[in-house]
Amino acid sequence: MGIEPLRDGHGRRISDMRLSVTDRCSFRCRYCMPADGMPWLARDELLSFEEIARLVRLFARLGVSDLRLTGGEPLQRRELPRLAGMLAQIEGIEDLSLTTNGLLLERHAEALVASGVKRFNVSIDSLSPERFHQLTRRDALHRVLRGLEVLAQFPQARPIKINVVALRGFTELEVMPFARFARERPFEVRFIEFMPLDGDRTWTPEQVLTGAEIRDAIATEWPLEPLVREPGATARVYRFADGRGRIGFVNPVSEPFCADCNRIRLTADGRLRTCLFSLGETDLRGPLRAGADDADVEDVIRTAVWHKELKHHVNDPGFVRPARSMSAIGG
C-alpha cells in the first residue's frame, strides 16, 4: 500500500508548500515591515539546510510536490543556491520556485537556475525609481530590473512573474505602466490585494485596491480574456485579447479562494502554518532537535494539517490578525 496523501479535515489534498528560509529582508516595504526595529531570528533559531531537507523529504513523501522558497528575502540566506540544489533532488518535488525582491538576482540568477529552480516571482511595486523608493524605502529599482533582465536570459526559467501589491492611493498610477510592461516584456504581471499582514499593523479594508478595479481599468485600453483557473491556483489570469501577454490578479480579500486551498507554510524557525492567517503554529523544529524519528514528525504534521482552517476570516466581524507579519511568516 502507498502512503496516504496529506489531507485536511475538509477533504482538501495538500500538495503545495511555501518554505521561508529567513525572516530578514533588504527592503522595508510599507505594506510588510516597519522602517526599523524588526527583531530578527538568531542564527541557531533558523532551520539548518539539513533540517530543511529532512522536512521537505517528509512532506514530499506525504504528497507535497510544489515547493516555493520565500523569506523575508530568501537570497539573504547564505548559499541559497546550494539549498535549492539539495531540495530539487528530493524525490517527489516536481516544481521548485522562488519569490524574491530581486535585489540580489543579478548575482545569483545563473546559480539558482542551475540548481533546479524552475519558476520565479519578483516583487516590484513601481516602475518609477522615485515611487519604488517611496514604497520600499530603498533606492534599488535599477538593480532589481537588471537582475530581471539577467534572469530572462535563461529560457528554462519560465514563467517569470512580477508581483505588485495593490494599495489604494498608490497603485492606481502604476496599473497602466505595468500593463504595458506585461505586453512588451516576457513577464506575467500579477496584482496582489493588500492583506492585513503589515508590520506597522495599520491595514484597513479601505486601503485595498481590488483586482476587479484594476482589471476594469486595464480593459478600458486593452481588452482582456480570462483563462481557465486551475484548481488550487491563487491567481485569476487573463490574456490580452490581441495575444500580447498575460496579466493576473490575486484577490484574497475581495474574492477569497480558500475552498480549494492546497497550501501550507513552514516558517524559517520551523513552525508549520496551515493558513497565511493562522493564529496558531505547530513546532517542527523542536521534535527534530529532540531526536524524533520520521514517523513521529509525520504524526505531528498530519495532526496539524487535519486541523487546517476552512477559510481565513479577513472579511468577518471580529477578525483577529496573526501576531507575525508577512516577512516573519514567509511570503
Ligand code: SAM
Second form
Amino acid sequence: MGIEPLRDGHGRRISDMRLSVTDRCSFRCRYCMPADGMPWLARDELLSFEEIARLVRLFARLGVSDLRLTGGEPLQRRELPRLAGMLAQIEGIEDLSLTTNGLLLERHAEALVASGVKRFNVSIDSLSPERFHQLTRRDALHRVLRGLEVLAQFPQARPIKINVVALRGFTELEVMPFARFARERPFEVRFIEFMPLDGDRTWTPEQVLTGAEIRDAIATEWPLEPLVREPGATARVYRFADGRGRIGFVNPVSEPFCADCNRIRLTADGRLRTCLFSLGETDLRGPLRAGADDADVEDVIRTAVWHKELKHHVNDPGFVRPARSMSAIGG
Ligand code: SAM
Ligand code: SF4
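Having looked at the form predicted on its own, could you now put up the form predicted in complex with the ligand?
Now the full complex is given, and it begins with the chain already shown.
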C-alpha cells in the first residue's frame, strides 16, 4: 500500500515546501529587515546539509514534490550549490527552485543550474540604481542585473521570475519600467503585495499597493489577458494582449489564496511553519538531534501539518503578527 500523502485538517494536500537555508542577508530591504540590529542564528543552530537532506527525503516520501530554497539570502550559505545537488537527487523532488536577491548570482548561476536548480526568482524592487539603493540599503543594482544576464544564458533555467514588492509611495514609479522590462526581456515580473512581516514592524494596510491597482495602471498602456490560475499557485498571471511577455500579481493581502494553499515552510533552524503567519512552530531539529527515527519524525510532521491554519488573519481585527520577520522565516 502506498504512503498516505501529507494532508491538513481542512483537506488540503501539502506538496510545496519553502526551505530557508540561512537567516543572514547581504541586503537590508526596508520591507523585510531593520537597518541594523538583527541577531543571526549561531552556526550550530542551523540545520546541517545532512539534516536538511534527511528531512527533505522524509517530506518527499510524504508527497512534497516542489522545493524552493530561500532565506535570508540563500547564496550566503556556503556551498549552496552542493546542497542543491544533494536535494535535486532526492526521489520525489520534481521541482527545485531558488529565490535570491541576485547579488551572488554572477558567481554561482552556472553551478546552481548544473546542480539541478530549475527555476529562479530574483528580487529586484527598482530598475533605478539610486532607488534600488534607497530600498535595499545596498548600492548593488548593476551587480544584480549582471547576475540576471548570466542566468539568462542557461536556457534550462526557465522561467526566470522577478519579484517586486509593491509599496505605496514607492512602487508607483516602478510599475511602467517593470512592465516594459517584462515585455522586452525573457523575465516574468511579479508584483507582491507588502505583508506585515517587516523587521521594523511598521507595516500598515495603507502601505499596500494592491495588485489590482498596478494591473489597471499597466492595462491603460498595454492591455492584459488573464491566464488560468493553477490550483495552489500564488500568482495571478496575465499575458500582454499583443503576445509580448507576461506579468503576475501575488495578492496575499487584497485577494488571499489560503483556500487552496498547499505550502509549508522549514526555517533554517529546523522549525516547521504551516503558514507564513503562524504564531507557533514545530521543532524538527530537536527530535532529529535527539536520535528520533524517521517514523517518529513523520508523526511530528503529520500532526503539525494536520493543524495547518485555515487562513491568515491579516485583514481581521485583532490580527497578531508572528514574532519572526520575513528574513528569519524564509520568504
Ligand atoms: N533574499 C532573497 C530575496 O530577497 O529574494 C530570498 C528571501 S526574501 C525574504 C523572499 C521574498 O520575500 C523576496 O522576493 C522579498 O522581496 C519578499 N519579501 C520580503 N519581505 C516582504 C514583505 N514584508 N512583504 C512581501 N514580500 C516580502
Ligand atoms: Fe535580504 Fe531578501 Fe529580506 Fe531583502 S528581501 S533583506 S534580500 S532576505
